[in-house]
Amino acid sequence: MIWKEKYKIGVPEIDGQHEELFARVTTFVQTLRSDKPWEDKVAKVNETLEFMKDYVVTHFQDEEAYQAEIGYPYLEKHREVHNNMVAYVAAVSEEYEKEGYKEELMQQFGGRLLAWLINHVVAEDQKIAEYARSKEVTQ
């Protein structure tokens, strides 16, 4: 999953989180995947989980802040949206201390994590980026 510049919504700021947040899902996907056994994985597999638990509330409070700086109308779906995700990665994070730090449920939770960066980033935020445009608002 590689950054490209049109993913930037044209708030430095947040365009950095974003890339942050692909190099780092990229780079824990690759985790992943490689051939090597998951004890030797489990170290970049648990960076990597405790990274999103904080960045990533931190990343969309920056970005909800903007969508209300803005007047951006749909700020408070967009808030679901990403408190649905802090949940999950707390849920997934929980689960996955319990459950004594399983292979599949990295996994899966690689899968969702990827998937839902490109959605949210690629689609969503795009949105906002629109609506600044389409305001005259500038950074």
Second form
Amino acid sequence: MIWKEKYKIGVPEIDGQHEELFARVTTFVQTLRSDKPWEDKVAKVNETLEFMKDYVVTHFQDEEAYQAEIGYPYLEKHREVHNNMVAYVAAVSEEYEKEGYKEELMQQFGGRLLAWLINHVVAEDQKIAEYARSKEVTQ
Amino acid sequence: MSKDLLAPFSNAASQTFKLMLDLDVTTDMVETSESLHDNKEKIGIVIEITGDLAGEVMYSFPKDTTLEMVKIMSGMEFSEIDEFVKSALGEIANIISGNAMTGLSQNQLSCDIRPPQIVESREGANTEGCSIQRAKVKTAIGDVELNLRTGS
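Now that we've seen the form predicted on its own, could you pull up the form predicted together with its partner chain?
Everything in the complex follows now, all chains and molecules, and the chain you saw is the first one.
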């Protein structure tokens, strides 16, 4: 995943978190896709998954707080999108543990996460930036 | 009327490819009788639509196009259609369809979508009594076909 300047929304804290998320998901995908046997990479995959479970929640909360601060009119809809993603990550994580850390589920999770994150940052989060610019509340 | 129903999907595909993949897109509407078959290996994603417009939309991605799309997103090389690639493709189809629902709502049609299903082949699918509209979304990395099937 390549972080691009155009992904920035103009809020340093949120932009920093997005960049960190991109870096972590990149590490996750690189580990997932490496040629090593699953047994050799499962520990690193699990470590990154655990980090993301917490970090995603923190980031979503910070982003929602910013939306509330600027009076973003689509906050509730955006919160619902965040909540659905958190629920998906939690459900996958639970199933993954229950079935004994099998590779197939993580490959499916990685593919969806990759596409979801890019779209969320380039499409959904940019609407926040557009609104902030229109209200001239960008820092 | 029929073209109006497909337009929200082709517009959403165009917008999504531009934003996510930096790809410029042109769209051709295709006559239902016209064959879209060629010899390319393809991956189909079907998304069921519920509500005012009950039916399904199927996206047909050539294998090479699919692999290039995942490469653009990840910055990594992919050579096979595996679980990772299919899941990423399913999410893209999900995103396009979700955006198309917003377009349909502007036409006073209230609809929802079900999770994407990967299909290997649609041969023999029962289309009796259905209306089918088709479009070809053209990009620099290949053409994606859209098939919208709605109840009669």
